[in-house]
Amino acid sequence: MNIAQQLVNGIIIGHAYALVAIGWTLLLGAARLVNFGHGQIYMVSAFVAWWIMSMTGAPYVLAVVVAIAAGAVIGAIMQRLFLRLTLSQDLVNLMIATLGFGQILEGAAGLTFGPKPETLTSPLQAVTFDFGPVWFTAQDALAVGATILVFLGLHVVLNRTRFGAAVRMVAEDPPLVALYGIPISRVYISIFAFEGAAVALAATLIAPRTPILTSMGFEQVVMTFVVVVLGGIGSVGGSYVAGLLLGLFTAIFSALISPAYTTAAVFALLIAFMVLRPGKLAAGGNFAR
């Protein structure tokens, strides 16, 4: 076994997990909210961008550009449809509500694109690296370097900007934050329109690796959900810390065992973490950290 190839796909893999789930552990952070419509957003995204490119022609940067637009407006309409529950944290109808918009995007994704697997063309996944035994191409390191920008920019923007201020105010309080004329609704509609365009650059970035499917969104909300639990409830640094090292071990196990026990291995190394660890499990009002 290559190891520094393994550790380098690895790198990739788990940043590709840190920004799919970036979305999520804001919305948890900040709202106290799970969306089970996030791996079907990133399913609908990702053949957003496919379809923008081989319908229209349209380079690949466009159609990127494109999908981040729809995932943002997908999530928007999410929140904008479920804000009475939101409002009154009604979280076990909202869940179960957020599930079912799920399904209903993954049942019109499949009539309008098809049961059967397409690919989305980046020119960057031609673009090899070669450094010896080690090996990666320009799509991969264009999803790494994205990564790393979108979670400074979510750093800077919850810790420097008022709407940071006022997003992290509602995590601590939000009937409170009502009192002083923040409009709360507007708060949760941005969180969840982020969602939707952090998970849809997700998709567009690492598509290009994978065939697109309209089942690929449960994968995604397990990893997604493993990558948020790891770096502790709502954390946004540690789901980074949490999506690397989660990266790490499957492209290590993967290698050393069998890919087909990847997801298994997963699921016990967040039990053993959560039984050994449980006080480490939520993170609370240091979201932004």
Contents of the next structure:
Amino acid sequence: MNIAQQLVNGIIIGHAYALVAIGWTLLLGAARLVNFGHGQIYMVSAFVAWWIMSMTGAPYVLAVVVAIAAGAVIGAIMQRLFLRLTLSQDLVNLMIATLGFGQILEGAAGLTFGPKPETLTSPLQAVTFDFGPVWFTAQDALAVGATILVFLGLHVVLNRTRFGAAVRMVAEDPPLVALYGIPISRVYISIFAFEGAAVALAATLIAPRTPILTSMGFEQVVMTFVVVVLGGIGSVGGSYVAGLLLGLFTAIFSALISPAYTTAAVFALLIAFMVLRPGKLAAGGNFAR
Amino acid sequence: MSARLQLRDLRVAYDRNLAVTIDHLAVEPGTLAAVIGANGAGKSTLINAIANWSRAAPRLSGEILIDGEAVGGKSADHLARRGVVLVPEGRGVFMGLTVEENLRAGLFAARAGGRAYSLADIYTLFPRLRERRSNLGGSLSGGERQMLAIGRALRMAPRLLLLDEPSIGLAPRLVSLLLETIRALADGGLTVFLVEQNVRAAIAVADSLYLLERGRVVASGDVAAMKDDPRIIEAYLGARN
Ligand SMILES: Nc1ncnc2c1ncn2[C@@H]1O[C@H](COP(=O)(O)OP(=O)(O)OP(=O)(O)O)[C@@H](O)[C@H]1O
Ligand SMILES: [Mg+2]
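In place of the form predicted on its own, the structure of the form predicted together with the partner chain is requested.
Below is the whole assembly, all chains and molecules, this chain first.
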């Protein structure tokens, strides 16, 4: 096996995991909320991009922009629908409601786009870089670069801006936020919209690597869940590191053993981690770091 | 000119427990009104109701008027932006934000109505905060935290500053310093409504006094007259031991 190439693959997949998970990380870290419809937003965004391109012949860049807008809108709609559960921090019901919403999205996508696998084509897929034993595409490089930029950008926004301060305030003490004159539902809606937009960006950058299916949402939410837990529930920096390590683990595991058992192995890793470090899982007030 | 704050037939209840019953209460602009009462008298319930804020979810009925305008049903964040600014009991600042972030975070409307204190004004009022401007709220002492909570409130151009037990947990010297500052703010035109268990401290600074027992005002009036009221003396002695 080509170790160097597996490392490169791992880095690419790892950044993909991290980018898919970043919205959930913020949602959980800042708002203490979950969204199990996350994977279906990924799926719908990929299909929106594909549909725009195949129906109108629009260029890839435009499809990415439209898909991000669609993701943000879906996120915002979810926040409005589940506002009461959001404000009362009713996690169990929110889990069920968002899971259900995801199923509805999946059903609607199945009806609209059909059961066939489709391909979202990015022109950058065809551009490859060869460095002796390793190679990758320009699309891979874009995904890695965009992930790094989004994480850095989020870090700066959270720690340096007034809006970021409002997000940290919501994380610490939601009722107190109102006394500072800040309407908390606006902050929640922004967080949900960011979550949708970020997962849509991830979808448009990563989905060109493989055929897209309306049933692919589940796998995405599962990996996101693992990244968020390994990264220290809701820690932004932790998610980046966790995504990267998980990507390396997946790549090497697939190469050495078998790609068929990767998901099982990832969960074995997760359970081992939870059993061994039960107290260290929550990021608490440090999620913005 | 109408009163800055007026309460009419205000009732606040937790489930079936009526915690506050106020038939009428008015606070004139530029004055400092203090509500005194023992633990559980309903002080926090009353002051929170004025800001339409609570960590529980009590039921409110009756009328709350700010400068003659009925504000019942307006959300707490809306009221805060319009200058009805509450410093709640206990933790009134964000531990994970620095002092300066806490002072900058507040959102208020141009028509909030009061004087908006600048960052420099706040640091002049509480020099201690300037020294600790980059420290986290969570690393402050109780007194510093209370200064920060009040400073944050002043930044929001309050028309009506609502303070829930600003003296709680502070050393006596700090209590007088803080209350003298609040008195000076009222002398400068700010309207202050505060609730206190520390009767002596409240008497020392307030213009008018309300004695609250089981959610009802049982005595009220100018401080000069109220200080010799036997019920106040009783409450005052009660508060001492
Ligand atoms: N969240 C709540 N749920 C039910 N009852 C409550 C709640 N908060 C307060 N009460 C009741 O309302 C009454 C008034 O309480 P409140 O906190 O207003 O008193 P207080 O005068 O502020 O007391 P303290 O000096 O201890 O702060 C008390 O009888 C209390 O038991
Ligand atoms: Mg109280």
